[in-house]
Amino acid sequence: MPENQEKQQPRRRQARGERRIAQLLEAAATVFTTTGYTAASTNAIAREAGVSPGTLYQFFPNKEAIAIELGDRLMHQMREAYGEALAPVGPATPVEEAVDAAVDRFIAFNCDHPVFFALMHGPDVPGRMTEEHDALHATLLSRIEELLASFLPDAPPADLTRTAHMCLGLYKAGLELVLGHEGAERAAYVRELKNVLIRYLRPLVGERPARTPAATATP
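Form predicted alone: structure of the chain on its own:
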């Protein structure tokens, strides 16, 4: 066999393996979302993926390994999502604009990946996932504090931390309601969630100064 063909064979096998893993993870996401992690089985995941259990075991030894791999990938995507949604804002940015941007980004992520909520809030989450989620939660709170500091530059750190905890707690409570509905009713709950956050933050932030045009040089 020519040398270039020998190099291509491992690449093809690797590509097939990656496609199979993606197929199994997609099937697992469906099963975990539908039945919950505790009731899910490797047989159900293999059936959903349209493969034999033996094929599944070539890539994952058990459902915990599947859940951990799926959770790792979702948490990576979640970090990217909140990194973009929670960037500090300019001094004249309305609080409504910041809330809209952050909530829309997070709601979109959770609606696109309902398995994330199912895994993170189930009664039997694998230990490693719990640890990684706790680390993600701590980082998320830190980013919320940084965003709040844009609106409350003179607030003591303890106040920022408390307000960040409240914002995240309100969001998580609203998220469960949002995910429990579809269509127009889901959109209505999203609006209600934004209203709750805005009404909580508005008295703390006060009126934002109007954006002023840049000064022009005088001759």
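Rigid core (definition): largest C-alpha set, two forms, superposition within 1.5 Å. Positions refer to the first chain, counted from 1. Quantities reported herein were computed from a predicted structural model and do not represent experimental measurements. Compared with the form predicted together with a further copy of the same chain:
Superposition of the core reveals a Cα shift of 2 Å or more for residue 62 between the two forms.
Residue 160: CA moves less than 2 Å between the two forms after rigid-core fitting. In a rigid-core overlay of the protein, residue 180 has its C-alpha displaced by under 2 Å between the two forms.
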Contents of the next structure:
Protein chains: 2
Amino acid sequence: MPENQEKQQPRRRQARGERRIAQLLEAAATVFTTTGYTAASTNAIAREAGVSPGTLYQFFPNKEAIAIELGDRLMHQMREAYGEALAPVGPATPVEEAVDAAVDRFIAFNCDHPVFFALMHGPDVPGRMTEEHDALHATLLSRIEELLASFLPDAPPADLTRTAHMCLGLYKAGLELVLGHEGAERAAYVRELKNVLIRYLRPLVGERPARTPAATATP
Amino acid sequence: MPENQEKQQPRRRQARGERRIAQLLEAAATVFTTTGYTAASTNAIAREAGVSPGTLYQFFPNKEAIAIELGDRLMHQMREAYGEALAPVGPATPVEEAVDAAVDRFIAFNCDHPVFFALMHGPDVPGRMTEEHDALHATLLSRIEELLASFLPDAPPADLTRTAHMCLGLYKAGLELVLGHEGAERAAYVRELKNVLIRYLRPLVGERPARTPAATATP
DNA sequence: GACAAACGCGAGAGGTCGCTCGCATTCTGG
DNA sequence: CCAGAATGCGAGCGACCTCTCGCGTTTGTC
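Cool, the form predicted alone is there; where's the form predicted together with a further copy of the same chain?
The complete assembly is shown below, putting the previous chain first.
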């Protein structure tokens, strides 16, 4: 009984099918990025992939399933690229370093996969999409909270949760600005986003060891 | 120069019509807030207002016009409530005070008019709505930039613009969290949002609190 | 080579949404 | 009081969207 590729589906895919699925997901990614989830039509996705609408529904039961599968694969790629930990932080790492590493990683991932932002940011998603969205959100939040806990061992849990929410929100705001610019401007916004997070978190972790003289020479 | 009510339209409204318009806009506000602009149907708005679809189109040429008019009225209310200046800031006001006042005002307005957030936040808007959205965005940005300029007279214009974008983005992120909570939690998030902005801007205005003797002693 | 299953197609069924149109009702100015 | 404008209605038109269905094609297996 045990061996299976995907799930418990009695559906045997050929190599051609797997290729089509990848092709369709890629097309869906570009369409979602440009028009958003709700505005994206399955016909448009099929057209972008160069197949007929019927073919699309050979592989996905409905439009939502496309986004779900896309989200799952993105999540998987993310875990694969960065490992289980949000950011590997040693016991004496300064905040600056942790923020710098985490932001760089996430920004890089989001720039490589703009769909992620589209699926993340849109509360224009109906039905079961919301669950998936919330799951991802909760995952990220718990990672951030975990990371924060290593910096703030004696903070009340409620404060920790709030700070984590705040950090994620700030990151999303910064990400939007980063994705909206190119080249040097983009880099400048990344720098600003890091500044925001560092300056927000710095006062919370007063007695951290290294007072690194990094960045921002005072004018 | 003749007097006119709305614009150069040869459309004479009766008192009943004005009432219907207000009623429809109110209904549209609740529908937009709950479902967002794109997902909101004109039939739903008419139903919410207790009138027929045809009646709705007696007063608005299309769905977009409803949102536009709603946005205009909100904008007007905002100006009326807070005056032309974003926040009246004296020449020696500390950053803390300016941020505190500005955030309190905006948060109060957004809590009173949740539609504002819905119309603001949704890039799910097609066609000419985007212009209106961008116009509002630009207005807010220039106000913020203006305010920042009074704090940072010698900063390069590019940096000023970037900082203004960042502040608005941070505010929007915080607003989302604030609106997502109630009571004490909400107040805590307001506090956090202020902290974020203050700590972000503080290092940029090093020699600011020259006049106030009881300034912050802590580094 | 033959059979079954997977793949591929595209017209179109079924549904929703924005918006219109013809007609009834209410208001307003003269 | 009455002509005409403003208001109100709701069935329904056309466009579009998700998803289906029947049938032809390709692929894997023996």
